[in-house]
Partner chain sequence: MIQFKNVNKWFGKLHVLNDINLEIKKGEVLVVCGPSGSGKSTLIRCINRLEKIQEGEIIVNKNPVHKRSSNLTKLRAQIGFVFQQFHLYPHMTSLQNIMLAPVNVKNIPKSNAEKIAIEKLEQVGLSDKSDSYPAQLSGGQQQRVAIARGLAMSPEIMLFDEPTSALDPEMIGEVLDVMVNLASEGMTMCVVTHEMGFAKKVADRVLFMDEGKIIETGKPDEFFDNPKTERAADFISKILTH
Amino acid sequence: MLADFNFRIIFEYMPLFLNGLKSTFLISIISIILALMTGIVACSCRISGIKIIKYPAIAYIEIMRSTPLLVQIYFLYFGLPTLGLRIPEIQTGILALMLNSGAYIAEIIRAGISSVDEGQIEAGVASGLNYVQRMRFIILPQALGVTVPPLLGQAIVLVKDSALLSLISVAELTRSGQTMTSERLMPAEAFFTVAFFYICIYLCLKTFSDWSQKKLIYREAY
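If we look at the form predicted alone, what structure does this chain have alone?
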C-alpha cells in the first residue's frame, strides 16, 4: 500500500496545504472569538428577567442547536442573496460558525453561571451592584473559569466543523485536499495530508486544554 503512496506529490502541493492550514487557523480563531462574545450576550439575555430579550435569545439558541451546521451555511450562502444581502464566502463561513458555536457556548456558560454560589450573588446585590455589574465582576469571571475545559472542547469542534466551508468554495484546508484530488486524482494522498494537519491542530488544542485544566485544578487546590 505504501509503495503506491506518492509522497512526492504531497510535498509538491505542500504550499497549497500550508495556505489552507493558515486560512483554517485564521477562520477558526476569528470564529471562536466572535462565538464567545455571541455566547456571552445570548446567555446574559436568556437568564435575564426581561422577556423582550429573553425569548429571542432562547429562540436563537434552540434554532441553532436543532438544525445542522451545513443547513445553516447553505441558508446564509444561498438564502441571503435572495433576500438582497450578499456576503463573500469567507465572511459567510465565519458568520455561520460564529452563530452555531455561539449557541452552544451560551449553554456552556449558562451551566457555569448556575454553578456560582447564590450567596455571592446576594452579596453583590447587598453591595448595590446592578445586574450588569454583578455579571461583570462576580458571575462571569467565575463561570468562565469553570467552563474553560468545555469551551476548549467546543473550540476543537469548531475547527473540525470549518471543513464544511469547503462546500462553499472557501480556500481552507479541506478545500486544498479537494483541489489536489481534482488535479491529480490522488484522493488518498490528498486527504491523508488533510487529516494529518487536522490531527496536529487537535493535538495542539488538546494539549492546551489539558494544561489549562491542570492550572485550574492547581489554583483550586491552592
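Please supply the coordinates for the form predicted together with the partner chain, as a counterpart to the form predicted alone shown previously.
Here we give the lone chain, stripped of any partners or molecules.
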C-alpha cells in the first residue's frame, strides 16, 4: 500500500510545507514567550495572598485547564467579532495558545517554587532578607532548575497544539497538509509529510529536554 507513495508530488509541494513549517515555528516561539510572561504574572498573582488578584488568577488557571483548547480557540474566533474585535486568525490563534499554555506554565512555576525547602526560606528570614530578596536570591534560582524540564515539555505540547490553528484556517504546517489533500486528493503523502516535520521538531525539543533533566540531576547529586 505504500508502494504507490508519490514522492514527486511531495517535492512539488515542498515550498508549501516549508512555509507551513516556518509559520508553525514562528507561532510557537511567539506563543511560548507570551505564555511564559502570562504564566509568571498568573503565578505571582496566585501566590501573592492578596485576595482580589489571587482569586481571578485561580479562576483563570482552572478554567483554562478544564476546557479543551479547541473550544477556547473557537470561543475567541467566533466570540471576538461579536465584541467588535476583528483581528486576523493568526493573532486569535496566538492569543488562544498564550492563554492556554500560560495557565499550565503558572502551575509549573508554582510547583517549582513550592519544591524549594522550607528551611531555605527560614534561613533567609533569619538573616533579615525581605520577601523580594528571598525570592530573587534564594527561591527563584533554585526553582528555575526544577522548572526547566517541564517548561520544555510544555513547549512540546504547544507546538503540537498549534496544529489546531489549522481549523481556523491559519496557514501553518497542518493546514498545508489539508491544502494539498484538497488539491490533489493525496492524504497519505500530505499528512505523513506533515507528521514527519512535527516529529523532527519533537525530537529536537525532546533531546534538549532530556539533556536539561540530566544536567539537573547531575547538579543535585554532585
